[in-house]
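Presented below, as structure tokens, is a lone chain in the form predicted in complex with the partner chain.
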Amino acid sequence: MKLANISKKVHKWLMLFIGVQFVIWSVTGAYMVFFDIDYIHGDSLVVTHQNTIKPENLTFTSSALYKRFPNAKKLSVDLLIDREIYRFSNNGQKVTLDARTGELLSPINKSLASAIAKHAYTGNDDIVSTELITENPPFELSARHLPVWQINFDHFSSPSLYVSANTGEVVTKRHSFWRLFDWMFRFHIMEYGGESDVSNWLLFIISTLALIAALSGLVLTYSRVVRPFIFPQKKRKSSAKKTPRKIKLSTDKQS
């Protein structure tokens, strides 16, 4: 069989250079397949609070509010914990404010914003830390959420939740088995940092390879697994004629 002589070799020869590749993928890949992608989502981290609004705690009118901001926009009333706020875009900005006092309450401050993400967070674990973040998101934080506190959770896996500095949101929320999946991603991808050009050039290059190494990887299948599966017979009588079987097996083997 020419075919899978030739495969044989191809087979071998590419998967020296990217069967290591072949190996991140499956690694990578098991990794976002196993774990449950809502769970990576951190979306058991946070709990969707169903409370209702009373209309009878809106003491500070919408339309004294009006009048304090005659320019405000898209106004929204909202539960923050257990009180009832209004948020409203006031000339490009977004405002807070206390629906009973018509107290200011962005830019949100520390304790205030400890306190929502306690409330929205699912366990009982203590707050390690409370940051502000104005500039410079970390890696997985979205610039658009900024000003943001960060709040983060004393957990084996590290849970932050991140809390809007103008609108009280909590907004996004990473732990570690989602900076971790991010990374498998970019393993998988073959996003290994750099120029994202270079690394679509890179994972086109690869991929093409890991093609005609998958491709002769079947054929090696069919010449060596399934055609002597079907046929038996067949290949006893014709290897019987030249050569005992035995040693047909053992140079099998070697490969």
Partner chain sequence: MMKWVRKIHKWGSLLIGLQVLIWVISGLTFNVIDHEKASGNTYRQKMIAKQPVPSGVNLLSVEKILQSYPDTIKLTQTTLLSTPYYLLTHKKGLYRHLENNYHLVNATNGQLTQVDEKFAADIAKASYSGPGNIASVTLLTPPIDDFLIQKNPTWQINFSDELETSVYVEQGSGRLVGHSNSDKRFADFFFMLHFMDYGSAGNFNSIQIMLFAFITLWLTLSGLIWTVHMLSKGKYNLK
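Please supply the corresponding structure for the form predicted alone (the preceding block corresponds to the form predicted in complex with the partner chain).
Chain only, nothing else included.
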């Protein structure tokens, strides 16, 4: 019983200290499990068009390209909406070129970026805003994608497609449920400093205390529920002596 009493005190004070975090873990964990991860990643926002590159449309030859850009590397042929393009790296800068005319498409202008996003977007919603981001990207966008166009659509989930200003590719997609998921994940791993790092000391300390609280709760469960059920205590017999009942004897009077 001494162990049970110790466990009771440990469990009570630990849960008083970390109980709020237990609630946060439950709520955030439920949110992350409830939503399909592919939907959270925004895979349903974009469609992959199965278009075929036509070699006869590559009228601006690769030899002409190398003559114009002698330092070109990592050359590839792709489609941009409905036209063939060249993508390559030139002196560390990503370049996009029209494969028919040799027209330099990068940096992608606003109208072309909007057309690319509209072509990739699965819905029929209108574009509400288009903004070029060259520095200080929002938390949902990696700085390695800069410069990039942010195209926002008119939908209750506030979807956004990010189109690279250099390559014209949709580099990432976001919506309100992803943004909320990101905050839920931060709260779940107790990263209150702004970086999603699962190796932070606060999470380690609280998780250790939570484990101790759980073990002490198991001890209490055993001592108060399991043990009395398996080993029920027998009722003690009363040692008090019963007092004999007095019997009144009635005698008939002789007349």
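None of these values were measured; they are calculated from a predicted model. Positions refer to the first chain, counted from 1. We call the rigid core whatever largest set of C-alpha positions still superposes within 1.5 Å between the two forms.
Enquirer: Any chance the CA of Ile24 moves 2 angstroms or more between the two forms, core superposed?
Expert: Shift at Ile24: below 2 Å after core fit.
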